[in-house]
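The data below hold one chain only, encoded as structure tokens and taken in the form predicted on its own.
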Amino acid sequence: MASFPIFIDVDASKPLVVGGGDLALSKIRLLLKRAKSVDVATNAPIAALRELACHGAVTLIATPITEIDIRGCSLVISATNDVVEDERVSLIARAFGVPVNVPDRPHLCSFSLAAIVDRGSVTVAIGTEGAAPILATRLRAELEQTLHPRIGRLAEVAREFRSKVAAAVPAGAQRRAFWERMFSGAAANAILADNEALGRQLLNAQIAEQRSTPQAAGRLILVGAGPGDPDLLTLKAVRALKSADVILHDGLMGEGVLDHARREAQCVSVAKSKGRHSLSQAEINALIVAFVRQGKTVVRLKGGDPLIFGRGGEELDIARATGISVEVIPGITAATAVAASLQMPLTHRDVSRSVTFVSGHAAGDGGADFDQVDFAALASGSATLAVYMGLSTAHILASKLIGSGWLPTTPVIAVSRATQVNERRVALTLEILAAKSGALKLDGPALLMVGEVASLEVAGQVERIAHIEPSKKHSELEHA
């Protein structure tokens, strides 16, 4: 069964419920949350239905119903508990293209009833295509706790201002950016706090500001996408993706991260890897400036954290130099993601008192350049090195560390694609790593943890390289 969620107008034409018992009553009460009145076909209404009829909420119709009763209805629910009658009603409704639902008989339904979170003008409908209604109910309970009680009122105020905003703000990216600022700003906060007077005042001020600067430029948001697992995106990062007109993303995105983007957003890959660029940094900078000057909200989406070996600083520089409004949303960096995945601490008072983040290659994708780090000062055995982008230069780094006084037996764990389904971990020592270029035989984004913390017990599967001989590499697999 493939169903598409829609909302049906029950104001212009009334819904019809067939049945007069408790089951029908529950459906009628649900419909009355939105419909002004409901037609009810029954010859034996229960007392609660007669009371609703007395108050004008329902109109009672004699049964059996005919084609005339069904034609033109917004929807029909047949809740008679009579298999033959329910099937007859379903057939008539389908013949006239009227949406029909028969509780607990999906083969007679052309639509299903959702679990609803009702906040006035804001309605969240949850459906499972009839597969797991209790699950839908559980999800509704969770959303009931999450959605602000006055969010429907916020939507009503926005409705009142729509024509005023349309007259002041050009359609497209600028108008969308206006509403994004409104819903995340002081005006919305005031309305949600039950101070509508202040909220309206602030909203009018925002409109006046827009009128004075009608050609206001867009904005840039540097967003950290984390290590790849979309569940590790921050809530603020998800909101940024939902607001973006353009997303410039690198090649480190885990599957599912871009699923959070707005459907209309333009997604542009600017993937880079060592020695291979689809676009240079200067070209990426030029794209950012061009899109922002078109009034668009541009998200520069980077794996990990944008300000840790992500060239976020260069993009901040170009934004400031060109007067572009910029925001930075941090992400979970690879080192903390690896530590969490392995359940291995970066620091431990018995074996490591500090952590140093090191890049495995120089600016411009140059060769290994480790002179900026005083490895000898860290050779006491109580430090942890987190080495980013260091696969191709790992053997050079290992030799440099040993030459700086690090013990050849210092443990190392290399992890590729941390937190993703194809994550791999390889454990060895500095001595083995220094012996041969390419000993790790990993691909994809990887991080090396160097130090005594790498000797601690870790969670999950680890490939261990015991030694490397001139003619072969011996490895064994163990479960920690």
Ligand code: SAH
Given for the second form:
Amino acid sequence: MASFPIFIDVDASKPLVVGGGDLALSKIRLLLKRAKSVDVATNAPIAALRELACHGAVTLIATPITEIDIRGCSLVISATNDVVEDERVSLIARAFGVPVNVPDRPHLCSFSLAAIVDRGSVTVAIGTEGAAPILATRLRAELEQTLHPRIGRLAEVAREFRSKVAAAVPAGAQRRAFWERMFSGAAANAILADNEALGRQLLNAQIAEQRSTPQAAGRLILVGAGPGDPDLLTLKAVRALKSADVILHDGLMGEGVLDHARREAQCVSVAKSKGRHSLSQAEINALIVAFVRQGKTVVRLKGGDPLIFGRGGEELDIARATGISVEVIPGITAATAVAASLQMPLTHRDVSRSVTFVSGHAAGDGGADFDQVDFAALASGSATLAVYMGLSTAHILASKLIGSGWLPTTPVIAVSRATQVNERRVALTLEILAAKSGALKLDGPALLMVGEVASLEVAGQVERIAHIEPSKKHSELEHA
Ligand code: SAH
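Let's compare: the form predicted on its own is above, so bring in the form predicted in complex with the named molecule.
Okay, now the whole complex, with that chain kicking things off.
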């Protein structure tokens, strides 16, 4: 059954349960978590049901019921333990378009019951379209632990303030930003910490502040998306994605990263794609400024960490130059992601005392740009090099390192698409790498780890290239 999750109003019209036994009782109790009262059709209610009827939570109706009892109900659950009666009820309900559920008989149901995490006004309903009810139960247990117990109160207090906020803050981006600020700020913290009086006071202060400076200020958040695995996003990055009106991303975001964006957020790829060039940095800067000046919260989402070979510095400059408010949320950079995936330390007391992040590309033209790095100074054999964007220039770098005094036998591991499903690793030596361009035969973003740490044991499969092609020894290349 392909299902669309919705919440049904059980205030305006009552739910109806058919049946008077234990099964019916369990469904009635479930409904009473929300409904003020439930109609129950049975001629033989068990004691607990009669008691509920005495308290007014349940209204007993005589059976057999007819279409008159069913029409106008918000929903029907038939739990009579009598297949023929359940079938009859299901037929009538469906004929009149009333949602109906018969426990454990999916073919008689027009809706299924979700596994519920109940926090008062905040409800999480989990469904698996009948595929894996136990999985839903497990998820519920996980959410029970992660959802703050007072999150429902937070929603209730927000409800109290809804009209006041609506009167003070214009609808759209501004009001959304107001609530974002509220839910991640001191007022929400106070409410969650069971100090609602303080929470209300802070919320009133936030409204007053909004009144005195009504023009919503847009802002820029530089967010590190990490190496691709969405589980490696930080909580702050996820929050930023949820608050963004516009997300400017580099394309090739690991699958699932953009799933954290708000549904209404405008996602703009500034990367190269088929038939279209990537936007220049100047064009990206202009876009950022334009969106922020419209009062929008702009997330500039970058792979890895935004301040490592990500041109984040240039975007910070432009924000400062134009007076735009800016925040940076760090991400897990490729080097640490690769190290974690290989379970290979970047530094090690015995073999490497330092780690250097270098780029294999020049700023503009994409050619090799190693002249500014003092490789000789790092050639003591106790350093690790993490080379970004170095796939196409790897052989040049390897020659350069050997020329600077690095041992030709220095181990190298190249990892492409680290932390993503199609991650690949190739191990070789500087000498073999120097011998031939394209020796690595890797595609996609790849990082090179050079140094003795790459000879330590690593986790998982590694392809090894152990020979130099006879025609192209490194010495020939070196002296060419
Ligand atoms: N800001 C990014 C780096 C951007 S430069 C960061 O901090 O990671 C792009 C380069 O990063 C790629 O050419 C590659 O060398 C490296 N890279 C990014 N993601 C990677 C991944 N999942 N696996 C291996 N290398 C990656």
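Positions refer to the first chain, counted from 1. Just so we're clear, the structure is a prediction, and the values are computed from it rather than from any experiment. Basically, rigid core = biggest C-alpha set you can superpose within 1.5 Å across the two forms.
Core-based superposition between these two forms puts the Cα shift at residue 459 at 2.5 Å.
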